[in-house]
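Take a look at this single chain, the form predicted alone, given in structure tokens.
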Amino acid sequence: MTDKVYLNGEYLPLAEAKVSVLDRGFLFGDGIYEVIPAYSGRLFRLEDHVERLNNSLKGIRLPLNYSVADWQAIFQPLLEDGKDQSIYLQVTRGYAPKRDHGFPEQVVPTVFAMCSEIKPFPGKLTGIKAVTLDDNRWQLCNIKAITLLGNILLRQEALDRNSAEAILVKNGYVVEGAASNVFAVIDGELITPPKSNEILPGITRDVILELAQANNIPCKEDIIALEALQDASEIWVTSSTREIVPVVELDGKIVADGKPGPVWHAMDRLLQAYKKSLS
């Protein structure tokens, strides 16, 4: 993590960045966030991330009229040339003079951004273990809200069971991971659950679908029953900073031969080539 951060129009050392204890993000988790990778100092799919950010802001009724160029100008001083990093952006409804569930009459959002190095995710090349858990979160998972306690508890349960991720299931169907989207190769076709209020619309998820379609890899957005996932030949979890991570063991059962599969190898090569083409 770099020492310099952005907070409400200023760049300052991380140790000096402070917000009021009456900030609604602190008191209520009243805010949203976004994570944007940058490869060799170049922000990845910034327009898509800003679109998702604006959808989240709209979802919590928090107006903030920043353009893509405005965000670019804020983020760029935090980045270092030649490094793979990620921007963490958090916007809360800001300070209110008293603790009240209702929105304050006058809102000045708190805008915070910091930058961290992207390091290779352990297990990406060999695969990870995952467990399936019932999705007990709220009903607006398409909003990238900072209120992540449900995700945290599910992810920790997976860690407690010696697994790296929890794949969440609702009414017998796969939804997403605790901190990821989910893909499965079933009968030779790459499938991911369709967008809805039950999943976060992942940017990496969209890129994978675009690359698959452009390179004649059979793919679709469709529901995935838990039983179908258990019989899949490949399972992946995806996110902006971890990219595409193969799952080689699910609920204690080996997936296929217990190694990352051929579709994952092909897609990972395509993603790395696509990233380089943008630099």
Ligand code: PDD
Given for the second form:
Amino acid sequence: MTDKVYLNGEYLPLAEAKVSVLDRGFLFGDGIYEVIPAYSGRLFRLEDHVERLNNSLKGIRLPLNYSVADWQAIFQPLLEDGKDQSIYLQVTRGYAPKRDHGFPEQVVPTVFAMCSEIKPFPGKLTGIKAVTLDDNRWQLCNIKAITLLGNILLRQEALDRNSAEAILVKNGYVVEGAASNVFAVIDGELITPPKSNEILPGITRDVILELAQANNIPCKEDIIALEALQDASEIWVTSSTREIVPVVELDGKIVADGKPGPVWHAMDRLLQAYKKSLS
Ligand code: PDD
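Same protein, different condition: the form predicted alone was shown, now please give the form predicted in complex with the named molecule.
Every chain and every other molecule in the complex is listed next, the one we just looked at coming first.
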């Protein structure tokens, strides 16, 4: 992590950035966040991230009207030229004089941003193990809420089972990963579950669908039954910080031949070329 962070209009060394213990983010997890990659110092799909941020703010009824240019101006001083980094942005409902579930009368949001280096995810080239788990989270998963206990417990259960990700299943259908979206190649077609309140609308997910369409890779947004996932020839989990990660073992069973598949190789090449074309 770079030492300089942004907090409420100021750039400070990390150790000097402080918020009140009465901040509603600390007491209630009352806030939202974004993770925005920057390649060679340039923010990736910033407009899309800001649109999702605004949807999250609307979803928790927290007004904050910053434009894309305002956010760009806030983030840019945190970025270093030539590096692959990610911005973590968090907005909470701020300090309130007493702990009360209802919104305070006067809301001054806490706005915090920091920057970390993106290191290549070690499992990307060989593929990872994943387990399927029952999705026991809430019903507003489209909001990128900082209240992540559900996701954390599911990810940790996967880690405890020697797997890098949990693939969440609800009523027999695949939803998303604990911190990722899910794709599967079934009968030669790339499929990802449609957007709904049950998944976070991932920006990486959108980019993959766009690249598939532009390059004649058959793809669709559709429900994926657990049994169909178990028979898939490829499974991927996707996110801004890990990009596209092939799953080569699901619930202890090898996926296809246990190696990242041909559609993953093609899509990863397309994504790397797309990133380069923007930087
Ligand atoms: N998480 N679904 C969930 C539950 C996630 O937490 C994430 C990413 C995604 C993928 O979204 P995107 O492609 O926009 O990164 C889907 C981030 C990286 C995190 O919490 O750190």
